[in-house]
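Okay, so here's just one chain, in structure tokens, the form predicted alone.
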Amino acid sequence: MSDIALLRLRGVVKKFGGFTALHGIDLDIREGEFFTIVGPSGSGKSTMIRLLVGMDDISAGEIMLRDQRIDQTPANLRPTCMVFQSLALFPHMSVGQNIEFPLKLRKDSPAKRRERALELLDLLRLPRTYYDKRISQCSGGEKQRVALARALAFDPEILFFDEPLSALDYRLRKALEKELKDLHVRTGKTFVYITHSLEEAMVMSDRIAIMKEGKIEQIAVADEIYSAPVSRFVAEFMGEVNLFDVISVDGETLQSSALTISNDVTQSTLPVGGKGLLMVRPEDVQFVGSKDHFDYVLEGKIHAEYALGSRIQYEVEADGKILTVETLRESRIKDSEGLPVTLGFNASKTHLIGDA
């Protein structure tokens, strides 16, 4: 992946009548990266990709590709391609004819089209015998590969994906996530991917943008967004999380009505009297034994237990709210419901979110 920005958005606004779907988006997408835009329904992610691919016009701002404005360029003249959720394959055509369709529009010779289609079947790890196979005879995973092959046929600079895996069953979706990541590495193309699935984004992406109400809340690598979110929204969107209201006593130490805090913990980055949220993920909270010492502790009672394969998730009622604790399966507590417990975690496993 290059450090060079291939695609730039500056002050991009999209309005539908009196409703503003995107509010002044600034964004750089690097050449060769797998960039994923994630957000709940209505956050603006689908509107964003429609603007990038040229299916809708921007209301203000500019979109640059290699320092050339493309926001006024028709979609069919941009060096980009879109893979839709519906795939939009032609059911009456063979696999080969579907892959060749953009090359036929470009008026390439039949021999050249066939050669390219066979190359792409190899790239997508489909047998060359599939060239004459009907789309209606292909499985869901095979159709996904054909759609990818057709998108690559025109050799676009950027491939856009609009939730292409959302309609597939879990096992197939997990397999194709890995295949997409592998394909990205093998082709070296720039992938821009839209999804509501946090799990998809974390498996495949070089960087992730989290959207909320037409704005970008945070852009970073998956680990950074997970461990150091910039807001309550991002923290909660990135999975199960425990959040505690805190206040800075003297600019160095924190105070919380819910927590007993060790005297030697100094981790405040808030101004004196500043309020914030102390975040700790469920896997970093532990049940405290008699000889254990933690920077933060609180008392609670186990409310519920859930088996998650190799892990066990506990809901613990403490300080008038439900907290979440995850342990390995071998650490499972017998007859846990209603059991009084002490929870503990260390400052090194927490993250402080300011301006709560």
The other form holds:
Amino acid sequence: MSDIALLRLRGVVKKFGGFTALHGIDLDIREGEFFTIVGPSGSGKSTMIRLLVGMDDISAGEIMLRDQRIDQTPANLRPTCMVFQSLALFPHMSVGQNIEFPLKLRKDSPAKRRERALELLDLLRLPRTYYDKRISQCSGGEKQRVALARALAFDPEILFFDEPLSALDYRLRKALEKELKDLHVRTGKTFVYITHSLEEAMVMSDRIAIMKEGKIEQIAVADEIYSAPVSRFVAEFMGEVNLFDVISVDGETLQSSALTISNDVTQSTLPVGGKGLLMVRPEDVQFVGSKDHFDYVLEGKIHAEYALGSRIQYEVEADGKILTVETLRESRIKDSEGLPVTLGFNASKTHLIGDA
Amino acid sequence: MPANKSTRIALFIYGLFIIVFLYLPLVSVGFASISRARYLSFPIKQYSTKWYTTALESSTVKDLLLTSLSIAVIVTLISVVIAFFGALSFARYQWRYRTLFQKLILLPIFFPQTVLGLALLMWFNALGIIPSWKTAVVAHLVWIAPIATLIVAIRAYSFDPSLEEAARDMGADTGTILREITLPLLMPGLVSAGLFAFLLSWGNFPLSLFTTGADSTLPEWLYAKMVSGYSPLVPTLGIMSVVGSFMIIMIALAISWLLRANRESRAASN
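Write the structure block of the form predicted in complex with the partner chain for the protein whose form predicted alone appears above.
Time for the whole complex; same chain goes first.
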């Protein structure tokens, strides 16, 4: 992966009549990276990918591929390719004909096309006998692979994905997430992936952009998105989170209704009187035993318990709200409901979100 | 839903009854056509194929068939073209008053055909056009093109537009998309629309009655002979018309089957 931006967006705006779907997007995607754009429905991520592949026109701004403006180039002349949410496999063609479609448009000879299609079947770990199969005879996972093979046959500069896994069941989705990541490594191509699932993004991506209401909230590596979100929206997007409203009382301390937090640990830059959010993830909160020491301690009462498989999740009423705590299965508490408990967490596990 | 034995027997008898009900009149006409007698009467005393020979030798019959066939073929071709573009514009594009237009163009189907035929005849007169089989083509189109469009539209609506987008994304221009994606996928709809158009035109009586002028189609002639001066050729031509329609359907099915077989063998060989 290099640091040179392969795809560069500057001030990209998209309007549909009076509605602005994208408000001036700036974005750099590097060559060879697996870049994922995540957001809930209506965040503008689908609009964005349609602009990037050229299926819609931008209203303002620039899109550049290797320092060449491409935003006025129609989709059929751009050196990029997309795997559609519906996969868009041609039902009247065989698997082989689907994969060869971009090669046929390029007027490659039938022998060369066939050879490349068979190589791609190998790459996607589909048996070569699938060449003559009809699309309707393929399973959901096989169709995904055929769509991928077809996009790779095009040999695009950037391969775009529009939520191609969203229609699959959980287990197949998990397996294909890993395969896709593996395929990214093996092909060395630049992948740009759109999804509404941050979990999916975390598994596969080098970097993630989080979108909200037509703007990018945060761009960072997966771990940073999880541990150091820049806003309440990003923090809550990735599963359960505990957030405390805090106010900076002086240069030294932050105050919430139940906690007093020394500024040394949070490195807060909040001005005096400034408001923020202190975040701590459920797995970083623990039940306090007699010998334990924690930086922050809260009294509470267990409200509910949920088994998550390897972990147990508790909802604890404390500080006038419901906090979420996750523990390993072996430290499960028996008859937990209504039990008074003490919660503890360390300053090093917290993250301060300013300007809340 | 699994049915028990008595239900199955009841359903079988019910089905048989429907078939007999539908086909008995046709079968009786079939018998009538091979009766030697000049007038329709049962039981048939003596069988003969002489009316078929007469029909095939008659120049009136030849003219009738030619007129009916010309109208039906032209109506079919024009209807399919209109249906293709009409259905695509309904299914694929958003435009102002689209839904209103969709409903309005279907209205002629709900007009009684006799009223529609008379209205068209008055129009042709007002415009100073002398009715002939060519004006009948226009009249048939008014009624048949919307039906053909409806048939193709059903197919076009079930067609995922991302297929065309994907083809474009992979470098196909508009002409290539039409040839490689849109036409092959709409083909079943176009074939059924064409068949319907042909059969509806071939068998149409009320519109032809008003708009063919001095020319005469087969259904018109059959009606005229029933009303005044019965001809023993009536059941014969009736059967010939049914057989003709049936053969058209068979030919269409055979063509679509051959196209598919050809596509599959191409898929297997390249």
